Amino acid sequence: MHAPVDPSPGGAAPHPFAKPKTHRETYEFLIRQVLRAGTYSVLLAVGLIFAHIIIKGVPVVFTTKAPFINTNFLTKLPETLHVIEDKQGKIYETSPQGSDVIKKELGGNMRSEKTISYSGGGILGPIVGTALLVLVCMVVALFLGIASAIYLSEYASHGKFIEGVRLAILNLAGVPSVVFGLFGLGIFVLSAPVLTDTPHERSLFSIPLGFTYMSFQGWDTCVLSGAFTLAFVILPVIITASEECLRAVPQGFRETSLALGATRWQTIWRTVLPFAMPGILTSSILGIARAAGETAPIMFTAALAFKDKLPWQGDSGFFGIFTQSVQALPYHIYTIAARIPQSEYSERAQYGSVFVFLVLVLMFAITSVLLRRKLRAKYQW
């Protein structure tokens, strides 16, 4: 007697209760596959971008010899790169000071020389300038953002006006950064108040204070102008995220604190804010990392393409550090990539700068994650 033949492919018996797929199930399956493909496409594109930057940037920052880091790239100021070729085809890469020595040694054996702006030296100046901008931006943005979120969440009464304020804050998050740059140029660079004995002729108006004048003449292009502009770029994100974190704290915490005799501010400071702080810090640090990468706002308010001194190398004192223009990594990358002729030498400086900048942003992200874990472990509810 012969065994029954299995009609299903592969020898597997069909499920007795299986039913054919309906059109709706087929449609859902196709939609799920399209969404999956879109997600994986984004991940693939991001992975390829990061891989390209790492492949191009790592050889610039790291070396095969001890200490395995290109210290010159990280500790020198940017300068013009001189590339000299002799008649035997040997290439010499040197600084402006060293080019004269090499040309003198080669004499008539020199075949050609070309210069590539901003592609020699290192990126210490842009790193320092970015750090100063981010530091001041962090102080201003956190203070104004958290203060605004506390008022909107804990003090403001519900109504059309406050809803309009929230809508305006959300709309500000979609404003192009170049618009914020023009805002910073008009407000901070040209018309912010300063105390001076001799008001500038461009001053909008001056208020005599007896011993000096408050002149609305602006701060010029400097760290303060750029940092305040960057703070306003990320304020909508910080305010919105902080308000949501404050609202997430259970209302019972407030009621218990008030019932024990605490004031409204004591309740916010001692009870509400500590439990909301993990989310506030996470969103704020990620927002500040975004501000560190902005180019358009600092183009109008703070950044220079080239500067041969660090901010503290002068006679302006400590506070003078914040009242002068600086280099910044985003603007430095833009300058190398878009404003000078491309070559293998400029490409090397470009990808090295981008790699270092990505490492700095990654450090911001890691810091936010560690802070969130530490504070969540401390304040559990």
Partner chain sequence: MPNEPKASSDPGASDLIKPPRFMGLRIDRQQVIRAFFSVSAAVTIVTLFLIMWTLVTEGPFRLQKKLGFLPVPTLKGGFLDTYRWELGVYRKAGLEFCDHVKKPLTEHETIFSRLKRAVGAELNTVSKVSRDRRDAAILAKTHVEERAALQREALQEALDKTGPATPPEKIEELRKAVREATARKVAAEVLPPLFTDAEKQKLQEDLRGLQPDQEDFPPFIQELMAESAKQDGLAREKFAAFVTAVDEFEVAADPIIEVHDAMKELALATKELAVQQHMSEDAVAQLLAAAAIAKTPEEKAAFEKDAAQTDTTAIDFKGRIEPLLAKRADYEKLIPAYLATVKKVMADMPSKPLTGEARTLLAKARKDLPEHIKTVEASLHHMSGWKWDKPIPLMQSLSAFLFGGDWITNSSWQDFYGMVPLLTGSLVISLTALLIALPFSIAAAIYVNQFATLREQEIIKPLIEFIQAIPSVVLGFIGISVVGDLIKSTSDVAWLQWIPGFPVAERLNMFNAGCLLALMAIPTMFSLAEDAINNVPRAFSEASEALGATKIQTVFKVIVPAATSGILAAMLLGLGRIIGETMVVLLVAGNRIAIPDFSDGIGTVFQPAHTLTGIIAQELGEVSRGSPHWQALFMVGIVLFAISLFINWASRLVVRKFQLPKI
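Given the form predicted on its own, state the structure of the form predicted in complex with its partner chain.
Shown below: the chain alone.
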């Protein structure tokens, strides 16, 4: 009895398990290399993109002289860049105020003046705006997300309704962010409740509270609207991930704790959350990194193309910070990359902003990875 495929026709093989003489090995090696090439080419593409942004962005943000950081770029507000050329071919790049001075100085010696919107100054306004949006978004999303996940996994009874809710949340995770933008516009900007003495005529309805009205007229485009919209973009992801982490805690922990006489809440607080927290935090921070990078949801709810003041430079007090529109880094990049005519001068602002933005967002991602590692080491079962 021998195998139908004899490995050694002609008795050339010295033993029954010798390698048959085929090209199979080469072929397999090739396939393996093709797969490997596919994998590494993705990494290569991303690496090239990063390298390009770093090469073009670093000279904008850093300088060769002390303090090595282009402080103007990071601490000034965006402004129009004026490029003035005199008749000797000398070129001055300056701010709107500076341009008046130079023009006066040059007098008849001025040959041409170009203005490039938003490309001068720095990007402090967009950085602050994004920070505010992310901050509020984080508070809202973590609070609602973790609380909802705890309810769904620890308190809710298992039934058709809760399953339906889970399914809905899962589906919402796939809804395009621009649709969330529409939703934020409809709900937060145009019909969220505010307390006001004089309800707007677009108000859906207003409830008299005696001293004032609660009017469903929306918050207008402002930090709050934008941040809430962003929070709801990532909420489905945070809820799903958090619930998964909560469920991953072995059921035995809860039973043991309850059996030892702990209340429901003690059980959750002392035996469930500590073990679920690393996962919850990791996924949440990744979610927030995503929120920080989103543009579409804040386009109609919070972002402004140009603003010459920082949020706290108004006269509307602390809450005023949150009830006004701001510049945001992603929207700023969109504006200077696509909505103004391109020139060599606008490129500088573009790469600088992109570089700073990328660094900020990736910092979130790296934090989440490091945090996970640290917390994993602490809580292990």
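As the structure is a computational prediction, the values presented were derived from the model and not from experiment. We call the rigid core whatever largest set of C-alpha positions still superposes within 1.5 Å between the two forms. Positions refer to the first chain, counted from 1.
Novice: Would F161 count as moving between these two forms, using a Cα shift of 2 angstroms or more after superposing the core as the test?
Specialist: The answer is yes; the displacement is at least 2 Å.
Novice: Can we say the CA of V369 moves by at least 2 Å between these two forms when the core is superposed?
Specialist: Yes; that C-alpha moves by at least 2 Å between these two forms.
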